[in-house]
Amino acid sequence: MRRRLFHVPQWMVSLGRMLGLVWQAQPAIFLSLILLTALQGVVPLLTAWITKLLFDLLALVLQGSGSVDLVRNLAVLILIQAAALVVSQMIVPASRYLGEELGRKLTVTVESAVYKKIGSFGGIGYFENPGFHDTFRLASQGARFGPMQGLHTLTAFFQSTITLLGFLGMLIAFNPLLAALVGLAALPQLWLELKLGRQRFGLAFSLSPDERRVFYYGYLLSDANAAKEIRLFGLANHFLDGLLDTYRKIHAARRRLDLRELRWKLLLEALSALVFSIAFGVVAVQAFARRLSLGDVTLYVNAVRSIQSALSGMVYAIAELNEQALFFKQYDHLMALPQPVQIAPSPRAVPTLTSGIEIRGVSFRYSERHPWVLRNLDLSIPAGSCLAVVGLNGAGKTTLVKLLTRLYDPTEGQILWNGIDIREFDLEDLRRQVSVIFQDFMRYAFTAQENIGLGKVEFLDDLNRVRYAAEKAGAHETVTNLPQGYQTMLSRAFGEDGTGTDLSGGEWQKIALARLFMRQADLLILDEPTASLDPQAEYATYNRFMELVQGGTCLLISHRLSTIRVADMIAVLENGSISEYGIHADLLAREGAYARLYHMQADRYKTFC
């Protein structure tokens, strides 16, 4: 009991937050639904009382009472009953419409809040954490459906309360002990519903990874990019089996909970029937003792059944609100997540890069459970120069790029821009001064113009600027040869009437390079963006890039050592730190790691040639 009381305040807080979202979405509709609910709660009371009066009137007529104005009284009762019925019937579609409209408004409000919060994260640490995706899924579900379900549940609770108070007053006047018996019989149901609500939430949380796995299997079986390998390797049945096995696991867990719920509810239904039978017996005994009129019998029997129904509805509503509050807490948890990277309270403006970038004693690991990716890394990129970083897969090259762009902050050490720690700058201002192409760059299902213009979204509609960036990247000819030029949808899935198209890997990389050139940035970073190009095309692309950025500051990352000879300096990244640094000729002369990798690649090309 103490534990239950302890949870009530949090339950009330979550309920208040849910209703606050509903009010924020559409206050007028919210108030209208409350009013309609109150009317729905009064109708059963009015109907029961009219039924009692009708039976009393019938009893007087059967007794031959001549003092009764039968036609007048009957007409009044029928008219009142008809009016109540009309109002009751009209309330249902009106409430449904208002509920749907409120749901639409609420969806926009919630989705906007959730994605605005996610978009506000300066770093990407949360996105690479599986637990975050579980929180996000449950938060989105809880916030999208919880407030609306909470409102429906609360209005049902409100309606049941009005009905309950009216009938309970009648029953207490008739037999207080009977009223207490009917009321106490609802406590076991309340305990059970609260318990089952917590179990349902716990099950949903534990099954969240499996739900994501089901989504992933479905994505693989229907995705155009995966379709080629799935058919060539005969993977369709394998992935389908995985999908079905995961579904069986999910369904088995839910079935176990449903069976427990069924056993308990069968017992409670039997208890409810027993209580009603006792109440019916008490009313029948009083009636045969001539202490109740025929109308009283119908009234009190109706009161017992209505009280049981209202109590059951209230208990279910309380349990539902408690369960919805548990899901909604995930929304609150998401909205309360702190920034994954440090945000300066009084950020400095980012100055033009004049002296360069210095990476001083930087170490990094993704968490305390993970190994060090970078360790005591020292490196500098003088302003106006181009540095190439090479190394084996997993050496930390892409992680270095993530640190330079502040997608993560160093665990130890500093990254300096003109001698100033980049954590002191405004994050958005810093990123406006940096333009990057990652190896896994995005292929947006938008038009060619949009795919390029997203590099500087303020100039998304400036076709001249987009075309200039495409020309610099060597993508202009590719785009003009498309069916609708820059307005061609680069996706077959979203192209209307078959007008969408897809590009080759090399063509997509030119589009991504054009996106980079949309920005007039102080620092340009290429993280193996030409991996899909053949060596000759890659070499030509890098040479063109160097011509275009001559005098600028850039960082090149590539696994093909023959192409990065265009850089001013080359750094070899091994085991999280710089093992060699110099120009191409000097590094070859040292016969170290760089020379070994270079000769391995050269020998491979000779062998294939």
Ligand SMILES: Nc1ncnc2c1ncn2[C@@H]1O[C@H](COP(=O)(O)OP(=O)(O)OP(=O)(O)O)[C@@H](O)[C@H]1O
Given for the second form:
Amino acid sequence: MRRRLFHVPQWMVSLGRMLGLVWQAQPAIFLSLILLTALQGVVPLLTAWITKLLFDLLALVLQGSGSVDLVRNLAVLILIQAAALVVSQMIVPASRYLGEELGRKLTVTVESAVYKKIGSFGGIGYFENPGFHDTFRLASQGARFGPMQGLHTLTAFFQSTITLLGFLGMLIAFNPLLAALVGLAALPQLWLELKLGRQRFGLAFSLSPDERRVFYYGYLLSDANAAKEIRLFGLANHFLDGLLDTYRKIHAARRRLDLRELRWKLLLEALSALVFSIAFGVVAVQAFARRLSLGDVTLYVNAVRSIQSALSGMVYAIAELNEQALFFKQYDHLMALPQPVQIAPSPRAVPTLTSGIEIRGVSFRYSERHPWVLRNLDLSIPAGSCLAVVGLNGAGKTTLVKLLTRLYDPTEGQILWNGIDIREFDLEDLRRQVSVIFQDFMRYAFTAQENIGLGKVEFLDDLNRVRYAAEKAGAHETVTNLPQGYQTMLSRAFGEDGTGTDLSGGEWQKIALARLFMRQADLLILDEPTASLDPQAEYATYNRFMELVQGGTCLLISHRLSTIRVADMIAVLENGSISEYGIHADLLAREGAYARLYHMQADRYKTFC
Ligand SMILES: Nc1ncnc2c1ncn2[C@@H]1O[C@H](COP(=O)(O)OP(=O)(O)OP(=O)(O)O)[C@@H](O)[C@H]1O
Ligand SMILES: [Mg+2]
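For the form predicted in complex with the ligand instead of the form predicted on its own, what are the coordinates?
First the chain shown before, then all remaining chains and molecules of the complex.
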């Protein structure tokens, strides 16, 4: 193994990365802040020195030597002191404003980086992994506060170092032993702060799932969709109890750490006061022995206090930085996450679907801890034909769609498009060629036009195209009946003038279907798009759909077997693979799983007739 000559500690790497982010957000403010801080570091030195000179002059005056020179010197010192104080006071609000401004810029830089990264994930595997959500939370937190903390540490360091070196120089000249005592007294504090910082991070990490649970309870208790069930099942108090219990758990863990911190801090504060008292005693003894002037006494007492507070500030800043560096590592970790699906190094353009789709020996499970959903599945969809897939709940139909759209890659086997493995294609290009509606499609809190136009975002503002898609999906009439037509906000939570509206399940489904018709894709996939439609709308939708996809390739998934008879071929998915395949009449004649399902549904209708 190659040994590195210089080992750079992790917190330094993180500090560098954090400062890099601050610089990227706003270099001018970054530099101004450093400059102002340096200025602020010099002021205490200057004022302490002037105070000493003032006291010495005062001592001369008290001894009765009041010459004109003395008065002039006094006036000059008072003026310099006033100027230094004015500048240092003005630096405080100016730095605060610049800090706030930098914070705002940084939030934008960090949020755009984080969401850009997340948006770039081609698959959805991470989103279903709780560990990812913890990383995401801590990374956002670390990236939002860490860089400012890094800057704060740097400036505090800069400022404190200037103050510290000046005063330490004076104190060493006076009494090196005393200087060493004051300096060494800061070490236990450093040790404690570093230890506590690590514990705070460890706690934040372990409590992250509980914090997310609290957020979830809060969301449930205030969400419009959940409001119905919560009232009808009388769940409000149950969820509130859950929220409070989780809070209690979080607070108990935090309290334990706070108490530990309190015990140590009490001890260290006492130590610091003791060191100051010793220093005060040493200075007093020297003064009474007439080895110090009055000015010297104020200077050294001032020096001890200032060194203590500068050291304490530095120690605190280092510890904070160390803690933020741990959070920031999560940001780095998030940024370094690889694509959840395989990305071809030199992706191929997706050719027009001329021969068809072939699913060859595909097996899939959501993770190694999950059971197999699909096992050795073989299936083909010839170009220009419509295949229907039926199966019981949980058979793996939606999972199959996720594989076809590469939201996940198969664990084993391959999916071919015109004989080419779809993993070789450019992911975005593939998705342009496939149009899907999932059974749990999105209901966006945007206008009707946007809800449809989002099917092809480039045409979001093209009302003609949106209307055309709505007409195809049978959604046009629904939309025109809304208070503001296509401009109606489809959410009661966002419509500013109170005109926002919600739609029925079936109406939403038509809107989602319209989204599908915004694009012209080679492969159309409907995963139970008509479950909420009334029989008339369902019948019309399928007929229209079949007219529209004439010559196109499609995959239909539905539990209503009467409607999928329109498909060219039907496949039954059972136990992870295809158990039956054929046309409706043949499958009925076979009297297998399909026939059983079909008769069950048909009997139900007969019973009700
Ligand atoms: N994200 C997931 N993580 C882990 N397991 C999952 C996930 N999604 C689905 N499953 C499991 O995979 C199996 C197949 O689910 P899938 O959604 O594909 O079924 P389906 O055939 O579409 O069912 P339905 O008819 O109810 O829509 C189920 O047992 C389900 O529990
Ligand atoms: Mg499904």
